Each structure stands twice: as structure tokens, then as C-alpha cells.
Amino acid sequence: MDDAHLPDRSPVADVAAALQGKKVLLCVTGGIAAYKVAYVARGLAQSGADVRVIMTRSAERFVGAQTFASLTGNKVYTELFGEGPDVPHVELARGADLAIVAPATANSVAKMALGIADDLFSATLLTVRCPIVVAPAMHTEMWENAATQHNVHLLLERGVIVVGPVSGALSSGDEGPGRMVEPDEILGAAAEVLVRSQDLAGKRILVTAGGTQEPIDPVRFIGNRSSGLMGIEIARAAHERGAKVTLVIGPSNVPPPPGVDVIRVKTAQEMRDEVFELAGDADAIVKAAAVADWRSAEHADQKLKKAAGPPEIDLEPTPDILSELGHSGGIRKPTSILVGFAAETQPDAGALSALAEEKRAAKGADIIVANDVSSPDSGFEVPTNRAVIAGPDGVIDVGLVTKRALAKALVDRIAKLL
């Protein structure tokens, strides 16, 4: 579960400042660790957060609702249906800056993963648009069960932050992995998520994604297998951290993230024209698109007939957009960050790192992400990548991770350079 924690995680210096004035939903589910969540509620309230507590029926078997009402100064919500016209799960979700689920039982994790909405807790979590922090707590056998691990992986794929669990004393005198992390760690994770969610506010990020289609005739083209998922995940990660994101994307069936400006193109030349139009205003340009290297020097206006035999196709190079951006002055801001991608067929991390550094120098880029596309679990048309990130501060071997996790790690590097 290498995606379970925030990449390059470091404590937020001033937790209270990060939480001040934020609307936080604290969702308490039915585990013995529910009593420790009272300390989370107190910490949130003392930091100046507007805390709205949602409790499941099972949670009330461990801690009374009045405890959380006294600690937060707000009503505690337990029922899916309210009185009058208000819809509780919609009203609670609207305007929330963060949702915390603690303790997160195996049942609550499963409901979140499957999108079940049969009580106030699950309906609200399905409605929120804010980041979600989950602190699992359950017996070791339940945590290690394949179903739970699968459900946690689904949540991670969707960008949920999972904190813990850790090994320690459990109920019934047992001991092992499954113990909820301490309240201070939950508060720290909450503060970090809120800080990260706005650390790119005011920045403009330009991302390219997908492959290009270089026409041979009206029905045939030169292209590649890129789905556009990597660039889409980068656009999503940057947008989630407050950036104004423009996504220039070639043909793709993957839906772009909401809140991102989308410009659709087909050819390398079209992509170059759009990128150059926008580059001057961008604080960072991420060239994640798999642009075709060659195009037909001439393409037919009519469909080439099979009966005429194989055509002779003269190829010419397409524009090298990354290199032009890296070596041509005046196209982009002098302070902007330029990121390129390199699809390689080299599974060895050392060789992949060397190729990334070589390409970074050749293209004039600040960062190069080199990913191995030679194995079936990495590269095109799959949700994972085996990659390294080469930047001015060295090379990081990310290993085999989801494209979402790789996107978050890359945006971390960009944010630090900015």
C-alpha cells in the first residue's frame, strides 16, 4: 500500500493556522477507537475550525452524541432524513473544506469504496467535493482481509488520504496492525491536506495529455496507444491544490477532471499552436502528451484504396514542442517550470534514471519523468506507471505506483520549485 500516505510527507508547522476558519466534517463510525476521536474534535475546535460531527448508529454505542456537541459547540448529526425542506447530507457537504472519517471501520471503508449511501454518513461522503482523510481502525484480520485491502486501494485511486493504521493494542486484548493512529497525527494530516489543497492557488498550470493523430488519408493516421490518463491525473492533482489548470489533450476517451479548462486537438501541430498560445502565462508547463514523432509529409484528400496496393509514405518529424519550449527564449516565463515525459523500454531503474537526466539536459527541461513502458503493468492503457522523476535536486525512483500517485508526487516537485 505504498500510496497510502501523502508523498514526501512533512509536518505542518502551524496546525491551528491551517485549520482556522475551515468547515470540517468529522465522521465517527462504530469502533472502540471512537472515544479517541473526541480528542480530534477538541483539537479541531480549539484550532478555530467549524466542526460538524456526523455519527453512525454504531458509533453512538461507544460515545454519546452529547460529548461531541459539547466539544464542538455544534449540533451532532445522526439521521439521514431531516425535518422540513432541508436535506441534511447535502447541507453538510456544501461548502465543506475537509472530511475526516475516524475511526474508519471495515464496514465504513467498504461503503465508501462501493458508493453505498444508506445512512447520513455514507450519503454525505458521497456528496462532498472536498478532500477526505480516513483513519482506519479494526482488528488485524479485518485489515488484512483481501476485501478490505481492495476497498482501501479503490479509495486511494480516488485520491482519498489514508492515515494508518498502525500496530498496537487492539480490543479484546489482541495486538497487531489495525490500531487507529493517535489524534495528533489525524490533526496533522488534516492540516497538511488543507495546506496542500491551496499551495498552488494563483498559479497557472498548462498540461498536455494523450497522443496525437497524424493523418495519412481521411480515415487512417499515425498514432500511438496513449489514453491520456497520466496527463489527466496531473491536471486533477494540480487543480485540487488550487491551481488554474488548462488541459490541452489529444484524442482520448478518458473524461477530464471537473474544474479544468479543456482544449481538444488532434495533431502535433495543433497541440504546438495551442501550447505556444498559452505558454507565456503559465507558471508551469507539463508536457505529458505522447506526441507522435513523425507524420506523413503529404496526406491524401481521398481514402487510399486497398486495391491500389501499399502506398509509399514519406515521413517527416513533427514539432518537438518540449525542446522548443526548453531552448527558445521569450515563449514562456523565465521563472516557469518545464516538465517533460519520456516513454522508455528500460525496466532497470538505474538506466531509466540515466535516460531521464540525459533527456532533461537535451530538452532544456527542469524536470523529466521517465517511465518504463516495456512491462504490461506500466505505461500506456494501464492505471500504473513504473517511473523516475529527474529534477534539479536529483532523481527520485518512484517505483511502480498508480498514475494518480505519480501525478501527486510530480505536482509536489513542481510546487517546491515554484
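As the structure is a computational prediction, the values presented were derived from the model and not from experiment. Numbering follows the first chain given and starts at 1. Compared with the form predicted in complex with cytidine-5'-triphosphate:
Domain assignment between these two forms: V245 and A135 are placed in opposite rigid parts, by better superposition fit of each C-alpha. Of the two rigid parts, the smaller turns 14 degrees against the larger between these two forms, judged by C-alpha superposition.
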Contents of the next structure:
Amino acid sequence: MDDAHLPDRSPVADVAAALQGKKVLLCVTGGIAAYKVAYVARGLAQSGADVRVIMTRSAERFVGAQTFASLTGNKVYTELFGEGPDVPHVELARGADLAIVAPATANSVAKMALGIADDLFSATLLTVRCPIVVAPAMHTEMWENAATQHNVHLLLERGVIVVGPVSGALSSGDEGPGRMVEPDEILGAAAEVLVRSQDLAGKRILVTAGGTQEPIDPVRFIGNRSSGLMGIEIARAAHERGAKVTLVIGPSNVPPPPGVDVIRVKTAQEMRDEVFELAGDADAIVKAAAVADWRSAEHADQKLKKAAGPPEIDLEPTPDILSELGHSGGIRKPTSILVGFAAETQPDAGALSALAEEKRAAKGADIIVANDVSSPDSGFEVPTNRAVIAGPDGVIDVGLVTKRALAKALVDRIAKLL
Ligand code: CTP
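Okay, that's the form predicted on its own, but what's the structure of the form predicted in complex with cytidine-5'-triphosphate?
Entire complex below, previous chain first.
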């Protein structure tokens, strides 16, 4: 599946405007495609970006540092240790809006994946907090090697944007996958990342995730199989685009994304209380949580003993948080966007769409994401989802994609409505 390569890429119309005034770190590693990266440096500088070039030792064997210095008007950095008290990798990393690694050799991809920091390039990349665009270039065998594929996968999992490689003539005289994408494509990807990374700045997004646990006695509960991953990916995608994100999450073992405020809850009632507390400030509320629909009407203080026989448990409904948010005024901002999920046992996109529209009306939500929880590759406890997104402007069939890609598609939709 190729979806982490920005499937929903919408090219930025004005690349120069997106790059203007941005602090861009351009990391050049050792491959023949380094000469083409001079055009990337020139494009960035001509767009008005403040470009700092870092070169590895091997990169310097292909292109002289002076080329990049002349094109960017800035000193080129090559050494991890400066003279005096300076710590170049920290200075360079801080405040960067974007880092580009081009060409990215198999070795540099591996260092990034493993978190190795034994030269200026790798130490800086381990320090940056900004988005990273990587343009791999290597021989086909190296690209196709399981180690490289695994490393690239790790980078994608962490939200690094990987552009290319493409198939074409390689320096070895062969033809095949491994050729770096053209400089214009790298500039386009950079512009797109910068536009995306800002379009939710100043917005507050409240996301709920995970299942709730409704106690029966001190050791037993009514729950469901939700892992929390879908909501976590939505929180990550919104945070990456500059939103201030609060994640209200039921019991989950999945680590939440850095930079997101996390509030942990157990029951539907606790989730409702936290959501209602925060709803008034939120520009969008995304209810990805699989809230238990029923709870035990009575909660035994002591463990129910087996010898007493199977208990009779009276169930009562939990508060329907989404529905309350959708139908009662005064809880959330009138302009806010309300997003709900619909867990359905239907793999068919047509059936999912109909159920999504039905639930959108019933819950008073702006958007409903209906996902299939009946197939082994979709729904609870798996990293992929088959889903449709129903909104005021129609239904989109997203198909079977990673939860990260679905989160990006959903956040795109929310960003458009906001
Ligand atoms: N939801 C909620 N509070 C509940 C139950 C559900 O806020 N007590 C929200 C979920 O977070 C989700 C949406 O409602 O965004 C839909 O959940 P789902 O389980 O699919 O639907 P239900 O309303 O429970 O309806 P049904 O199970 O009959 O399909």
C-alpha cells in the first residue's frame, strides 16, 4: 500500500509563496544526484526561503560546498563540532520550518530510521521538530533490499514524507527504481508540506479515542475491542497541521503523539464530562471513541463471587455524547465542526455510505466516517480501515487505507470546512 506517500496530494498552486520566508534545512548526502539538488537549493533561495545546507563527507565528493554556498548565500555546514561553544546541530535544527534530505542514500535513510547521530547531518535530523521530506536515490538492489524497505517504512510510520524514488536510468548504467525525483517535485512536496503544516494553526481540535470500560464490579467491565489507534492518528494529523489538539482517550496501549494534550478516562460518563468541559473552546470535535452503549445500572463495590452464581446485570444506556453535542445548543461553538464515527459491519461502500448519511442526520453531526468493522483488515485492532466519509458536500469512498491515511483524509476534509 502506497498511501503514506501522500495519496491525497493536492499540488500547491504557488510553490514560491509557500516557501517564502521559511527556514529550510537542505541535507545533501552522498549520491550522484547531489548535483541535481543544486537546483533544489536554487529554487528554494529564489522563492525567498532561508536555506541552510548541510553536507555529509560523501556528498562533498560529488558537489563542492561552494556551489551550495553561492546558490543560497549562506555558509554550508559540514562539521558536527564547531569551534568554541557552538553546537551547530542544535542551532540549525531549532526554528527550522522544514528539513529536506536529498539525495537520501540508503545509509542516510538507515541512520534516520535508527536514530544514529554520528555526523552533523544525522545529529541535526535527530534534533529537528519540523516536518521532514526525504528524496531517496540509490541503486535498485539497495532500494529493494529488505533492510532499506523496512527503514523507509519506519520513516513513513513516523510521518516523514518520502518522495520517490522513480524508475529510470541510474548512474550504474542500469535502469530501474532508485532514481531521485526531479528537483521540481521536491520543491512541490516541500511547499505542500509547509502549506499543510500551517493550515490548522490557531485552531483547537478535540479528539476522543479508544473504547470505554463500564464497571460491573472492581475487576470486571463492559468494554469493546477498540485500540485507540484511529483517534490517535487523527490527533497526530491535526497536530502536524498546526492545530492545538486535546485527546480524550479511554484505556489504550498505543502511545499518543508527542505535542498533544492527553486526558485519560475510563467510562462514557467520564468521557462526556471531559468533552463537555472542553467543547466550548473547540473548533472541531472528532468523536472517534468507541463509547460503550450500555453500562451496568449497579456497580458492585466488592468483587462478585463465582459461588453466588452468574449475576443478573441490569443494563442502562450510557450518555450518547455525540448526539448530545449534535442536538443540544450551547455546549459547543456554533461554528464548530462535529465529526462522528460509525462502526458498521458492512464492507460494501454503498451500504457504508447509506449508513453514514443515516447516522449523520440522526446524530446531528457535520461529518460521519463510517468504517467496516467486520473484515479482518478493517476496524478494531488492525492498522487499516475501509471507510467512507460523509459530509455536507457529499460522500467520499476512501477505500481500504492505513488509519494514518484515513486520518489525513479526514483532517483535510475538516480543514476545508473550517
Ligand atoms: N457515541 C457517543 N456516545 C455513545 C455511543 C456512541 O458519543 N454512548 C459516538 C461514537 O463516538 C461515534 C458515534 O457515536 O462517533 C457512533 O457510534 P456507533 O457505535 O457506530 O453508533 P451508535 O450510536 O452506538 O449506534 P449503533 O450501534 O446502533 O449503530
